[in-house]
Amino acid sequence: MNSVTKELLSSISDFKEGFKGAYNIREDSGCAGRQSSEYIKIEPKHDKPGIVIRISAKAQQETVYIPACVTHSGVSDLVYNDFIVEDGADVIIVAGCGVHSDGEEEARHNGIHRFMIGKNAKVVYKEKHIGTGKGTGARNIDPVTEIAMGENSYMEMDTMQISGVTSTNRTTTAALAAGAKLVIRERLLTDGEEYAKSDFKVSLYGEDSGVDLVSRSVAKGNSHQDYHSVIIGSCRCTGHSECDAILVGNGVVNAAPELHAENLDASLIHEAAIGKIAGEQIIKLCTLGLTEEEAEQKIIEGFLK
């Protein structure tokens, strides 16, 4: 691999000398390295770009790392994984991908990660973007992620853009059959001309199935946001959807959260509030000696944490 991509698999992936276990890095649509583990099998598509994972039931607190990376401008990448979870497997993914420019030409990142969750399976997700690079060129990401759960599964994904993404779309669709839960942590920031998209639609038809869904956003520069959720209930379940977004400068935010409940049983809430820092907050922190645009870093810094 290329030094460009040690660097972003440090601030994506917490890369340092190397992977622990199954792993598969993606270089500029290409393979830079793969391992399976004993319980852990990579395996290459035939018939699109990309990688089955298939993950057994005797794999328990095992951690797989896919990271994606684009190192220069001009490159287009199209990747589909597909991610087959045994049931009772325990497995922590560590996903992420980043996208460096260096040209005039667009850098882009497009990732389609489809889970099928097998019954009593548990499920870590962690992905982190980020953009880099002094190119002029677009630094796009445009991650999919389809989410089937068996009953009594369990997945946790925690989602982070970390900075420098021109445009991202982000789409996650799940469906929970009972007893599932699924549990997302989005954290967002935009700054400059930045836009960001976020379209969230979970379906709950298993009886006692439920999600949780959080996301943050700050919005600096002139950046844009844009978020949509849609919770589905069509049996007795739970589900929360809560949007909290902070405003700098002249940044926008438009949040619309959905509730379909198509059920007596259905107990569903939302949640949206945004809004600038407060003063209070600031001056709070100067009189500790931090400067004002100091005092501003670290309570965003707080709020994504």
Contents of the next structure:
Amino acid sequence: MNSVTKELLSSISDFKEGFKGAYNIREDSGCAGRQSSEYIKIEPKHDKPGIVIRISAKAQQETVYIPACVTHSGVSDLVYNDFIVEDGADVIIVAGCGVHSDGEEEARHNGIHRFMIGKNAKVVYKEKHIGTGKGTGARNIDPVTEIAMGENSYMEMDTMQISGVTSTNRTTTAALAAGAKLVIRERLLTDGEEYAKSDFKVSLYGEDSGVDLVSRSVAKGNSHQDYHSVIIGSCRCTGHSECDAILVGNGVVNAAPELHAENLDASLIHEAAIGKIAGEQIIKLCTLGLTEEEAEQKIIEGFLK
Amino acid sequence: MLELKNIHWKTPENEEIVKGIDLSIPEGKLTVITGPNGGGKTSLAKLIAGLYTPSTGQILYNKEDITALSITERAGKGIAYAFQQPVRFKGLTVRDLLELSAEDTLSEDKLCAMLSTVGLCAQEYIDRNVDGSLSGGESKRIEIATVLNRKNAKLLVFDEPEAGIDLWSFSNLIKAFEDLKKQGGRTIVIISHQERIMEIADHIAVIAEGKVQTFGPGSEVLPSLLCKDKKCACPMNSIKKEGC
Ligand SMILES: Nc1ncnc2c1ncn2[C@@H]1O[C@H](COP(=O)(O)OP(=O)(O)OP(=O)(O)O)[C@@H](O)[C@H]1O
Ligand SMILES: [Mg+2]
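Please give the other form, namely the form predicted together with the partner chain, since only the form predicted on its own has been shown so far.
Then the entire complex follows, led off by the chain already shown.
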């Protein structure tokens, strides 16, 4: 594993010298380390680049690390990872991706993650994205997440892009069986000329399924973000989507939440709020001795925390 | 300690609100500013803390002219202001605000002590967001705590600290102000409509219609504000208007 990978890994996960338990480290389209555990088996795919992660019902509160790193310009990585979570398993998946550009060419990672979540299973999925390096080449990450949730399963998706990604196009789709609950927390920060697009489509087809989707974002500099969410409720279900964005400088955010209620008992809500930081928040922090710049920084940090 | 010299202030719509205030706040004492709604008390507090800039006049703080200084610069010199209407944030916790105010990381014990002074049970509040989920009284008390514990504060201005606070906590709050006074070394200004707060004042200023109507020792001003039947303190008495 090269030094750039080590640095990227510590930014996107709690990597120190290595990982405990099951992991797979992807580096520049290759494998820089892989280990299965008793209850989490990781195998390479034979038809396409990528791995299959099988999580047995016996895995309880176990963590698996699946980070991917692109460490220089001129790499365009594409990977298909499948997570098969058995009925009743309880797992924490730490994914995340770092792209580093050191030249004029693009550094790109496209990860297509599919989740097959069994009945009563519980998944916490953490995904952190970051771009680094002084190269002029673009640092792009286009993640696709497809989630099929079994009856009464629970998934929490905590996805975060902190800085340095030139362009990202994030697509998440989910279909929920009866009683399944999906919680999504997205946090995005763009600056300079960066662009981020977030697209969610959640289908609530099982009775009493529910989704709670909250996206918080900050668009600084001349950056641009598009947020689009679709929640489809075709039975008795609950759906909530919230897009809360702060604009700084010439940042632009377009938010388009869509709700499709196809059943009398579908209860769907959306909220979207976009605006600059309220002046009084900055003023209050200034009365505590912070400069306006420090105050803005603190407020953004707290907002994305 | 603080001298306001012929301060005028106009709203952005050019309406004059503060109409020539001359006031000298004595060092190390507790001064209460009272007066009718809309009289200009909060505007004056904001002028002191630097949220507003006077259209004319001069503000001297320890003899230094601070009229042109920013909010941050004034905070750095020890001026602290507890807002009448506390600001709400998205994502800052009670701990965050108190640590920013104290300019230090704070132990649970320290946070507990700070919050219990304003009558809050610390464990329940430390990690709460300072947002719309707090009740009016809760956010008001947290606001007061950020000023009571402000690092190196020398001039502490509280804008209607009693508003929205229940009676039990109110007694505690009075005690906190008295303790602050006893500790010495700080100058306290409290904007208030409450007789019980006026009772602990060294000096009372009555502000109405953008001007100081009365200023003097609390023992002299307070009786003049009280109605004949002594059931209420009425600032109108001192501005010689009908009604009480
Ligand atoms: N930024 C502003 N823009 C416009 N008008 C303002 C502004 N600030 C204050 N005012 C007006 O100035 C007047 C005095 O307001 P101020 O808040 O100073 O009164 P106050 O004495 O604190 O009253 P209260 O006892 O109700 O708190 C009011 O009529 C208010 O509407
Ligand atoms: Mg006021």
